[in-house]
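Only one chain is included here, represented as structure tokens and corresponding to the form predicted on its own.
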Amino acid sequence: MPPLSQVIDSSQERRRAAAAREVHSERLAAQLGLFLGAAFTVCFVTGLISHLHQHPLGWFPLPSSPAGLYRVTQGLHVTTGLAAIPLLLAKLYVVSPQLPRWPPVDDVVDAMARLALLPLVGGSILLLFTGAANIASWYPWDFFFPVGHWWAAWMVMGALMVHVSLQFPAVKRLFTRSDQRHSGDVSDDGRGLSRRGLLGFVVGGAGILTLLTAGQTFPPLRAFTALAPRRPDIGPQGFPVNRTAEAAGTEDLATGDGYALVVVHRDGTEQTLDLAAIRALEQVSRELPIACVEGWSASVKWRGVPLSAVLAAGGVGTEEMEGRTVKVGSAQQRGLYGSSLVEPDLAGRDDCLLALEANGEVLHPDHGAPVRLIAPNRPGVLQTKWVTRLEVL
């Protein structure tokens, strides 16, 4: 009869092996895959919406209302992207014992499934890393983030569709068989991390990460924004700044001395308005959100002149404006997004403003003084600051 210590060691080894089989089971991998697939789908759809805002298709116009729609979609995009990070790490851990094997493939279908893992896993890591770095305004790469993120998203979703279609029969079998118990259940004493324990830990971790970041978009959770890159209530006049007047090279513009707004007609003729002429126009007040692609958003009380009224003061008639897009140009000397396009249905709205004030104060230089664009349901990068040119296209 073996010594008692050897029996105990053997029993502990069996428990550890059982726990390892439990956390590396196909069923747990499938469960994590469902959560991860749902998160990636939400990210892809909301990311597509963001891309279409910045690169509109003439045949597929996006609505200009409700005013806070982009605030919701982009907030979901960033929140689900962050929540997907622990889900992906857990998924890779669970399937890791199955990755190195010999022979590497069993048949043609298995070969296709394993080949699809290359763009799926690699692209997922690239997407989540670059996305997290982007919201922290950290760019340790040479490519243009929106373009790289866009094409990586299509690659990942294509690989995900191939992966799901090939794995669907096996996943369906796992979730529909009558006997849900399978080999690899932990031993009765519960030692080791069980399948349910790991799943609860990962889903709970993703939930906590969401709780600690979603407040940058969802005001009721604002007190919990411990991990959010930005608090949306901190900054000049009560909301954040992404690009300062110094960074844009527009410090001298803020005083309004010598300020001129050039209105360019369709035939190329120009008319200039000074700041006093703009301020003399009838002003309106509107509460509109400003929502950044990095995920934060804030509701701000704006006061200014409708874009259509400024164009009219610049000699642009109703017939000339009908069905026309307006290009809004900035005085910024450095950086991207020096102009944006305002579609015809938006340009005529009374809540599409050239703002002069924010939250009851004259516009701060870092928020685009003396004049900035603010309109409903648009990304912050398209809410052009330091406006000096309006062109009817």
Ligand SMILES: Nc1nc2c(c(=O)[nH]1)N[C@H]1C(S)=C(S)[C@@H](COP(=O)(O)O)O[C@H]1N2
Given for the second form:
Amino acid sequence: MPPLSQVIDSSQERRRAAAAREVHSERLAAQLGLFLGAAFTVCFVTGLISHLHQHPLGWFPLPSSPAGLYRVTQGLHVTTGLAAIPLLLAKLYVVSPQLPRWPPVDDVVDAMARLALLPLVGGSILLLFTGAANIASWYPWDFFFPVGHWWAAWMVMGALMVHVSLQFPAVKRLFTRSDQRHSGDVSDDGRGLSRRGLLGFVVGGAGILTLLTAGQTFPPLRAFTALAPRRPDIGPQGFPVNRTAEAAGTEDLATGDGYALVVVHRDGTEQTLDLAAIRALEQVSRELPIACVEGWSASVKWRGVPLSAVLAAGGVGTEEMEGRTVKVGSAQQRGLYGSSLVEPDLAGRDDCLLALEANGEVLHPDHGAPVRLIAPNRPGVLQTKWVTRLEVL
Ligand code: HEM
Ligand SMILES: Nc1nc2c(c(=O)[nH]1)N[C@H]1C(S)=C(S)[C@@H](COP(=O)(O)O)O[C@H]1N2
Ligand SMILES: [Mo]
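Output the structure of the form predicted together with the ligand; the preceding block shows the form predicted on its own.
Next comes the full complex, and the chain you just saw is listed first.
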């Protein structure tokens, strides 16, 4: 018969060991839920910003400065979204014993709670999967990515509000003193992942994913971009290309021979500028990022002519420009990115450029030669390449 103190010690040890295995606990589910909720909120807000850039609301204009703001918000979107993948997997593992249950619901509130899990879990998996596949340029689906991703985001955020309000007591218990702690459904069969193993998976997984992708937008981590689809310093003239001139069918344009920029006035009349006329205008140098919606970004030194000065050379005076949006059109016939809109405030800025040079060289064909749009705080998709048409709307 061992001494009493030893019996107590070993039972304490057992309890400690059991607590360490408390993987399927309410507490861990709530902790992971908090982090997931924070990550999804960051993704939703930054995603909305991205959406507003591409579908502007007249009464809610986005600022044109700081010039690198979109680079930060979209970099955050993709980085946070990827880090949420191990979080979601861990959360599903922790709550998995509670999913199959008989009877399936206890009461009306419980029925709502369990019903909300369908769009919540299904939508979250859809969001993270489509997001990750998109930045890897893999499209194993038929719908247009931003549309599917957009509606999944609203569905998930709605279900998340229902879920959080119903699970609020569990979150509250997280912040009460530990001796009053409610440990919830502990399945202590000693099998499966330990609590420490699970936390290691989450922190390690999120950390590794962040380390291997954040360099696509955060220069100090550039050397580690193994998982990111683009390294921001690789490509002609030192930065990446999404669509080449060959893919866009615009190789012939780059020579500049026969190039013509058509300026369309509000009354429909047209005026044409050749390349020499544009080159003869006063040029300015500006450092502005290309910040792709897919999360990579690169800072580039551009040289070119402010859009407003080119329009002026095409006969569009300040009065005609007043409060007007400009449609910037490309020679590219294929694909979705043949034109973009420049809002009135942006169109008047001297760092909203039609660029002729990048990083000290004449623009490379893949970067939009002979003339491409580059403007501050704007998603890459709106930085139209191979510009041949400016239309005052
Ligand atoms: C692996 C995780 C994720 C990745 C890699 C990712 C990636 C992206 C990308 C590349 C876009 C730009 C689409 C475009 O304009 O072409 C985008 C937009 C967006 N994302 Fe995500 N995302 C992720 C997770 C999430 C999550 C968790 C949410 C919300 C809870 C979310 C909400 C949105 C919204 C609302 C947009 C705007 C869609 C639009 O412009 O119509 N994303 N995301
Ligand atoms: N005409 C045209 N312009 C375009 C595109 C395109 O496919 N066609 N791609 C856009 C996208 S998605 C990005 S990220 C930037 C990339 O510019 P870069 O190739 O010079 O880096 O160009 C934008 N301008
Ligand atoms: Mo892009």
